[in-house]
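Take a look at this single chain in structure tokens; it is the form predicted alone.
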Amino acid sequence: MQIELKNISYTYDGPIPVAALHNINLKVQTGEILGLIGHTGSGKSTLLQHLNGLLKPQEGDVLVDGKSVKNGEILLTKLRFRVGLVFQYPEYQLFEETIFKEVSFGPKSMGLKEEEIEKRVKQSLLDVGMGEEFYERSPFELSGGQKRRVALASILAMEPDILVLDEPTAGLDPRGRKEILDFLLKWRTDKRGIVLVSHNMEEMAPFAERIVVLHQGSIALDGTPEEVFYHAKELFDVGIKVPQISLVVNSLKTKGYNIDAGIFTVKEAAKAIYDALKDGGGRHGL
């Protein structure tokens, strides 16, 4: 699967309008990690909403497979079935009783027969780690980190192609963020990709193998983490936080010395500092 948003604008209307996106062309397919980053502002929740048409483009158009959203090539149920959206908080939006009809809310809406929405929700709530001593309990009675489970399974068990993610682990501990990352690496497959919005780029670095960089409605960058992270100092001075060790790096290979600019974790900067050093620290040595 691959969607594409070709030449997408898009401004809120109000008292004073506010442009969110301005001419924004992207390509996310299955079998990737794309990794969505920006400042609060910066449009990465009206981008998300394009790709599973919560919103439809006033400029511009989003084409899945070559089908045209705007003309109407596409049934928007189906596209937001096959792109799965877990909000940033999803846990405050669940409602149901109990787990099982939380989770069997979504596969029932696509007029599933009852054995393949049972099959559905078992299925998804153990791979978040939650057996059949959940599948009673309401959902409100659970820590915050197993109503995000719960929220994710709901949107695995329609299976989509593609999952996008706003701030999957925001509030989380340690611990919780693990485990839904890690969960996440071993969703992903060949037929089914990620999108992930994400302000913690410590987190982000080893993640996805793609980043885009939003700022102020435009893409600003995209690449793989090395090539985004090479320009450490520019993602700075828009407002994102980027990994400490890239600002060494860089302040490093700024001052002359042979290192790549590109390195964003402290185990490729000791190497590549060893490798410096062993080379005579370029040119004017460490």
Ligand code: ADP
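Everything numeric in this text was worked out from a predicted model, so none of it was measured. Residue numbers count along the first chain shown, from 1. What changes on going to the form predicted in complex with the named molecule:
- Considering the chain's movement between these two forms as two rigid blocks, Thr265 travels independently of Gln123, in the other block.
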Contents of the next structure:
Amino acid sequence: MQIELKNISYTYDGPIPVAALHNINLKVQTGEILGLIGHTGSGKSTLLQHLNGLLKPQEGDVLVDGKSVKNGEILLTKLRFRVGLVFQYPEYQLFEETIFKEVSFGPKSMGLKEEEIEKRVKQSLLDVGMGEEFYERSPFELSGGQKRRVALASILAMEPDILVLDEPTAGLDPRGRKEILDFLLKWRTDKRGIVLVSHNMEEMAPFAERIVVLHQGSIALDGTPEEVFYHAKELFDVGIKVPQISLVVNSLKTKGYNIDAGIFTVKEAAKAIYDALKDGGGRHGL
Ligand code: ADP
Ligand code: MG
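Any chance you could show the form predicted in complex with the named molecule after that form predicted alone?
The next block holds the full complex; its first chain is the one shown before.
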């Protein structure tokens, strides 16, 4: 599946209209993990809502496998099932009495048979690490991290091709963050894609295969983490911090050390620096 945002601009109506997106061109497809990063107010959430038809294009068009959303060539209800959107702080939107009912809501609205609904609910709860003992419990008595996982399961139960997540790790402790990211890595296959919003580059870098930087409603950078980090100064100018260790690695590389620029953790860096020195420094031109 491929979703293409084509010359998308979006302005929120109101006494003072707010221009949120300007001429966005972006392709997203199954098989990839795309990280979307940008300052608060840069338009990330507005962009995400175009991917599943929650917001209709005001200007420009969204093409889903080449079919136009604007011209009604694809049904928005169908698109919402195929592109699962997990909102920021989704736990605030839980509403059912039991976890089982909560996760059933999505597949039920798809008009699936009882049997299929049950199968999907069980599977998606299992996927997020919640067994039978949770089925009849109230979602409201869970911990923050558990609530977030129920919210995620409720989207997974629709079996989307592309999962779109708005700051899925916001407000979680390191363990909760790791659980979510590890799960996403496992979930993704070449038939499934992920678009994830984060304002934390350090967290995003080892996870995303492609990073898109939004700045004031426009795409400022689009590339692999290595390519994007190469523009550390521009990132800094738009208020995004590059992981410090990547700055060290970049600077060693510019100084001629034979070191891989795609390093985002201190552990990897330590090994790479050790190896570079062992090779007689691997220095060129110095
Ligand atoms: P981000 O997710 O990157 O923080 P948003 O897409 O939420 O950015 O917001 C982009 C711009 O649109 C901001 O200036 C924000 O204040 C404005 N905005 C977002 N949602 C609304 C809304 N429902 N009504 C009016 N303005 C909005
Ligand atoms: Mg947002």
